[in-house]
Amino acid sequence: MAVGPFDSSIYRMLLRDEEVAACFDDAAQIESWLKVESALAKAQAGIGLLPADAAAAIEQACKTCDIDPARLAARTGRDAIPVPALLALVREKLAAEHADWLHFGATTQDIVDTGLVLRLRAVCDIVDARLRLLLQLLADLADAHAELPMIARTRRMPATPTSFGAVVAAWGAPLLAQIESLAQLRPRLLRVSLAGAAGNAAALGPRSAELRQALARQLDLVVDDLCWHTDRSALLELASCLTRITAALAKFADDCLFAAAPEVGELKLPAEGGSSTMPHKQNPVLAETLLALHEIALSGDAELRRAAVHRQQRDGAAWLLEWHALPQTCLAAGRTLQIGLALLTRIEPNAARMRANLEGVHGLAHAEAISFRLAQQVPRAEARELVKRLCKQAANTDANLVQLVAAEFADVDWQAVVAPEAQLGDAAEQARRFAELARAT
């Protein structure tokens, strides 16, 4: 039975992301784990602290073990830390004079943090690739309607006039500096851990930073002489850049959520879901699971914020608390991305109602245009209190507000000034510099 739905098998199809999920599952962490542990022997013998015939052996014993993660299980329940029992399996494989030699001076918090480093790489790898195909659909788009008048909402009623480009760039612009942030990011995460117990190297000798220098080389990371088994700032970094990019598009998918509402009618969303009861029902399934993956994301976010605090040297309980919170939150954002494209690729703006739900019924969305308008004839103030009037006397008569400002200002051309797009300001421009930007990713 799963524990939660990311691995289930009845909700894999919803929410699980398998190219993600592959850099968390046992297999990969002890991939990961093995890695490190060769790496660290190679990088030892090449400055000369280790046998060149250790090192080899060591190398060969982690590139062949095939370990099953249950046998893991035992040990790692006694000991909550999983690399002792690893070690006690590639040992089998070594003859005496070379098990010896394996994970010398290293501890185990140095093996699991480089090894989660790996496998977040490629986590980042993933993420980035997403993003930028996501800002590619979201430039196309803004750049295609940027032109297109439709209603402004602000605090959820109607505003004024915008451009459907400029609504896209919104949803776009956060995602542009999450790209930034995750490039900044990959020095601070990507960064190996050698440390030893204490974090002061002692069991490594003299030539620790050289050693650590040495085993960056090996495992294409960045070094950091500084130890950081207590500092997770990277992390934290980390899941805050994921849970920016899951609410950036909880906030795209809440948009489409009401624009493709019936009465509202200004997007068509894929109709995937279906009721067991009402034939007539398509429920909009992947903007309501961005939403869902957005609170998941959060949760853990919070959790690993709650897990920053580790006491003294080493924390066990807090890094325990850590391996439960950051695949979650990696595993929310892939989905999210994975969905988002899907998504982007489907919807479509629907014109005509854009246009009708900018006119309304009364014609109020015009009433800024109206009120700067008659400035320009009658002082400021003025203006703003009689166009307060006329809107409440539509409102209340059934009126069109600006059939009510003609019949009291019959010299001025109202329908020029009412034009959408005389209306929109720079909401085209920004549309286009969001797509020339998106591009240039």
Contents of the next structure:
Number of protein chains: 4
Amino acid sequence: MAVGPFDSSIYRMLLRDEEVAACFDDAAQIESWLKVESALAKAQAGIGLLPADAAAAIEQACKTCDIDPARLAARTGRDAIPVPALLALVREKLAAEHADWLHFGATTQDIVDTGLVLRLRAVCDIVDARLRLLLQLLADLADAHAELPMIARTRRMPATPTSFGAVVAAWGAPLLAQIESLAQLRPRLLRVSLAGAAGNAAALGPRSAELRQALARQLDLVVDDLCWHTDRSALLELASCLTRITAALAKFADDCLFAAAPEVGELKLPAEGGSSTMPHKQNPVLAETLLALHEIALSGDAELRRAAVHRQQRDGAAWLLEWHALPQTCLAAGRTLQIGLALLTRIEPNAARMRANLEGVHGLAHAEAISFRLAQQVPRAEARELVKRLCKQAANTDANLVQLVAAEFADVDWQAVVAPEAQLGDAAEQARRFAELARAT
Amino acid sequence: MAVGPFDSSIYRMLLRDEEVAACFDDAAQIESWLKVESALAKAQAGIGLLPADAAAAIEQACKTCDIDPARLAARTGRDAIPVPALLALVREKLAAEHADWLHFGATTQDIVDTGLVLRLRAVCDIVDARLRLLLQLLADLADAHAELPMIARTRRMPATPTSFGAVVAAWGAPLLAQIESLAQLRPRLLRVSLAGAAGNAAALGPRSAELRQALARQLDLVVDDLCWHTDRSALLELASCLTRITAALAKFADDCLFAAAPEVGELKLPAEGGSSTMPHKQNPVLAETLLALHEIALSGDAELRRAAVHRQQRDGAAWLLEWHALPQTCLAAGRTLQIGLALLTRIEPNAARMRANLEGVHGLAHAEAISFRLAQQVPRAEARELVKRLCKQAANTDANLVQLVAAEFADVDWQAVVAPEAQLGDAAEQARRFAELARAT
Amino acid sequence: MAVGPFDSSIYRMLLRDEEVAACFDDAAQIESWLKVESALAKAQAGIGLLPADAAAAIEQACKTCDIDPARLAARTGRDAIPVPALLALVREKLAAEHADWLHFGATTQDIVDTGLVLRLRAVCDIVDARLRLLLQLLADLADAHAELPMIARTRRMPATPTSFGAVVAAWGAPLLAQIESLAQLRPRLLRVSLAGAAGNAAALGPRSAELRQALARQLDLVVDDLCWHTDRSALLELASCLTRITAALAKFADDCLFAAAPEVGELKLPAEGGSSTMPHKQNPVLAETLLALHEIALSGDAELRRAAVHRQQRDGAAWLLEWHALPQTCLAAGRTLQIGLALLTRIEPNAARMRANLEGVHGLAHAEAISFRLAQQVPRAEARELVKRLCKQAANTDANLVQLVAAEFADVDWQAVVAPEAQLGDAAEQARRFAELARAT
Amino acid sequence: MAVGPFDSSIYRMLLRDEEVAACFDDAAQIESWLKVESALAKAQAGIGLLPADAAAAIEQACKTCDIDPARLAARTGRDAIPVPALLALVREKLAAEHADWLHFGATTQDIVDTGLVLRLRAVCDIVDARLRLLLQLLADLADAHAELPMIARTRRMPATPTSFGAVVAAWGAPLLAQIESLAQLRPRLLRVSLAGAAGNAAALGPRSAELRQALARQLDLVVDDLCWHTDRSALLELASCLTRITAALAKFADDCLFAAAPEVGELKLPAEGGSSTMPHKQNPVLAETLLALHEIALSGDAELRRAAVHRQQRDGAAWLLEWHALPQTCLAAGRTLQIGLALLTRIEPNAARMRANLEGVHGLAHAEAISFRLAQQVPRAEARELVKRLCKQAANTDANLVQLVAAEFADVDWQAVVAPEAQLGDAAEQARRFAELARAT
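Show the other one: the form predicted together with a further copy of the same chain, since we just had the form predicted alone.
Complete assembly follows, chain above in first position.
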């Protein structure tokens, strides 16, 4: 019975991304290894290193052997690698003369790493597709609210006006970069591994380079001239990219949580998440879960970095650790994207509350605009000091800054100066430019 | 199908500690929550807050309801907490007038945290018992080899002679501290949680303190006067203690891996871990796995620390994260202890290789002893410089330091000076003292 | 010129705890090492291992040598340990016959670790004293506002009423545990190290145990029978404890930041932190800095855990890493306590805003109280469903829950039921009990 | 007096990379901020937003003001940002009518982030140059020893023969990828920041986009259409890349440390690192330091990831944390490259010991080659089992595997089969191909 939240029957519908899970579950692992063994035999036969009938038999056996993962348990417990156990089971399905050619010249790491890469390609595709979808949603939201005024908050305090569209653009901007980054790392990641026990292809024979090419063609992967048994840097690149994605969505979630507090009320989040004792409770489950998943992704990524230093020509401890760390990062990132999509389709900005908070306490949000307008009449330093003084006065006397400044400088049309629309700068342009970039991905 | 290595059918026999897993799997969680709900009703009835028949019915329902974890999935996916779903299922088993009293005045966190503590008590017991067992084995090993000379290695280089028993004592010393530390944190950890929705027991009525005592008696837990909904520090203490244990065993494992390299040959490890292509391969699977598990424990612990800052009166994101992080640390620590025990019963020191390595290259390991002996005849600084010079000469001319010094100071019985037995200092005493302390735990 | 924020002239007044810095700066390190060398000579002379005049000369030289840290740089750059360089400088001050006895039989690690422990004792004292001060402030605040009603917030949403005093008690509770925890770990931490090059005291001669006792008396430290060169677990315990403290203050800071948002307005923080462009800006600098410092402490602690696995009999890489990680944790924790004290003396609760937020949106915070009161008249499940329905109705029609329920159940005195004072449960008791416990530390 | 090892006078020559430090020390920070303020005024004047004489005066003041970092301390301690303090000092040097135009419309973050990017550009250049140098050295080493046989070790145990050149190629391969990765991230990183208080350039006026272009031209940076105040992902990319570099050098260091153990003897490391008590000691300081620096880099990188989630439109806590984390990563990576270069020029392979270790214990390293040769005569499975049996027999009877198999299969030329040269596979090709790729960077 499951102990991990991604596998638990209890938490599964909260935390498990079934699509990404299908790249890492026991069946997917076995299937990918069999696919590699099969492709290897085919590639070897293709260049005459193996009898054609042996390759055909191996291909057939790999396709039909239907291996129960539990049958690998005992031997994997002993070897700490799953391939010897797997080979034993596949060989049961093969005539002795064909069995000899299974896994010919390869080492476990060739099979496991190439199998992993095949599954990571699927993960990249899933992530890329969801990122694009998410960017479309963000684009629509940014576009629709490009000019909706709200208060910008810096260092947890009201700053000056901006637009909700610009805020949405800032949520999405790091995702644009990650689409690019993911595309750039793919050729470094999606490489075939075929280097044999010591990484020098000794048992693969003198035509190992040709064979590697043939295998790569079979699996539609890239070939690297150098063995990457101990070079895990492309895996690190992928995981880092995934945590940059979860960070972007954690920021989005955190902003949502603040904005959805009833005292703030600028966003309405989907109503869910009941309590066992409080009848009125509707908890912001999706946003909370995004925060937790970001931490889980980060922690998987950090653990993966511990697994990056492979001693000598293969490091069993580091490699084993990688098997724990990398799926965790992918699973958390995948679920993050799913929940991000769900949340994004359902948040609703509340323009009235945004406007009210913008005017907020004593009109202080207009201080910068007032200061810049005043600087047209008095030296800037003086203007700044004056506004500072009026800000304090407003706070102390519960007055409004705009009225205080109007009392001193009656000839300016202060309502025009402090109209949020007049203070948005290029917020709307940023919102629309983001939408454009997001739709062009 | 499982995606986590602790749940995977493939890796289960390598990584899963079934005993600790039984504290964290879905069934264990549900059972612990039911136990708390049942004990709460009983405690409430005991002080007259509940009709006795309602409590009896609740106890009976909790005992017999046999809940399939999967039935909690849908609602837990919505609420991000499992208790509302659980209560709905238990209430199905109860007459309406009894169902009203189930979970009376409590909040989900009271149930989940108290349930967790009950399971962590079992974890503490398991860890404590295994630590004691491990210390017995280490004690025997230290005792048996208290005077077996080997080279001490500092900063990866041969230093001066010591004994294998002293090395074993150093492996075990941090575990002695953890037995003490674990005992000290138990009262901070094993507390009942009963504080209601907002942590002030409002819905539990005016006799909440009395009720809390009664519940604690039912469950044999400690009572704290203060609500600990947001105070996760005792959980952090436990996890830290567990990673100090895994660190100690990682050090042991790493030392074993070096010593078992054929070029070193000082320890023989259990022969296992076959390769898919190299017939002679027997990999040090147990020691490798200890290294990986330490990283997994550390990473769970680091993640738990991210979950320590609970916002306001309950933080859904932090709490959810804790459910991922804490079991991971416990599972990794548990398996570490199991494997540590397995490895420790099967390592064999090789006295001949230890002696050979001690004499090693040019007798340099005797440099400190020679230098101290010489200082009885010439000033220390001079002695030190002289020995330094002879060390270089030995290295450059492929000579032996002892012979070189004997050539210059013929009147000293250098064989007596450099006899390993003469250079062990209190190594044997430390080994025996450790054994004594370990056996006294 | 400094590159680290703790040493930077620019950031120093923001981040540097001068009192703790004085335990870790170059001068403090050198002074502590000299103190240990001096005490060692004295202890050796005390039991007759050294001529009394040599010991006196060494003591004198250590006291007066006034070493410029920069003079250690070149050789420390080569050795990666500072003691050989230090000894060379001290020996310059000694007659040749005395110089021989300096550092007699000891190894660098004995000096550096014992010196560290002396400085960590000061850190423990500082932390303990500040914790007690902080607890007094928290006690006063909890006491003063034990019955001040405010809304409890769970999972980022209003829950039910509680008191500000209870909230303060929850801020302080984890600190009570850390005072206890710190006291328990002290004897494990404050140990003399004197074990010689290989950890077996070989060069210290046959009376090493007696000598270790004598040295411990000199320095008022504990003696351990076992060498702790490779056992860093007590350092880990200290760092863990420090991060539990910073976590508690990060929680406090985060709660303050939310409560100080003008839209919430429940707390007023000290007004500081100006902007370069916005005249009205007063940023919550203290609370922000607490959040950053907690991360810095956590990261030092995590790094220290990487340094816990010492290979063989001394691990240069791990030890070097410790020198980076441990001071960072102590410095961040020290500054955290200073800032926590500064912030705590200056936050002001706003009772009116607390009350307003409590009544909040549609009176939903009273839902649990209403539901429990209704359950006296109708079955609990029915009461809960009824209140759920009314909550939705209140939200949809912009009505108040209390009025809605009063319309349906006119015979109940609902104002009495929903009076915050009636819903505080044991909040006031917890606040006062905390104050009592805090004052008793 | 310094508390951080990078600033300490004691440890400076061990740990401080003066060239990278010069990008992060107080003076460099101030200089970069002044450069941005100056360029901003010039850019504003260039498009007519500022009087030309004001811009000239500002440029002059920024160039000549020579600010003592300590003068920023007090106000930075209050504001938690250094720019208001800096502006006050620069304004002292300016006539009032010019002072008004300093920092016109900008916000602190524009200055600090653009200033940072200027310094990170220098860091990228330093890293890139050193990587190329390192790759040249590795290329030479790989080339020179492309065919030097040694034993490959997998999972800490001897596997099959390979060449030292191939081992060197594996050390260098991840660095090739990092050169590429660093080049790809540069345009995402080296962006001007100019977005004003709320990120929408409101106070910069309607020509903010044009101004941003002009500023970028001044500083030779890229322009992004979107404000990146809260998007720290490019910084994360840089730090991740740096830790992939330190990981590669940590692997190199760890391999060196094992190979340099006298029992192994395959590599000779530079002789340094004296002990305070052991005359013969020469510790592998450079390799040890690489391991420690990798951990320090990783820990800075992990900390930076904690700083990636910026709340709302600017997060003071996250930003402050970044100022601690990012320099640490850069400093550690810079020093890593320096030490890597130093170590790499000075390691010497020992061909004789490599050969001896290859033949090693009982000739077991030839098991795979023997098994593949045998498979030409008997079925593979049978061959494998046979060799397994002979391996055990060799171990148990202290015999040599090659002799045992020759006794059973006398007709094969076993010396030809087990000649290391016959078992190198494409090791030499990999070594040479790596050299070619490295030289082509």
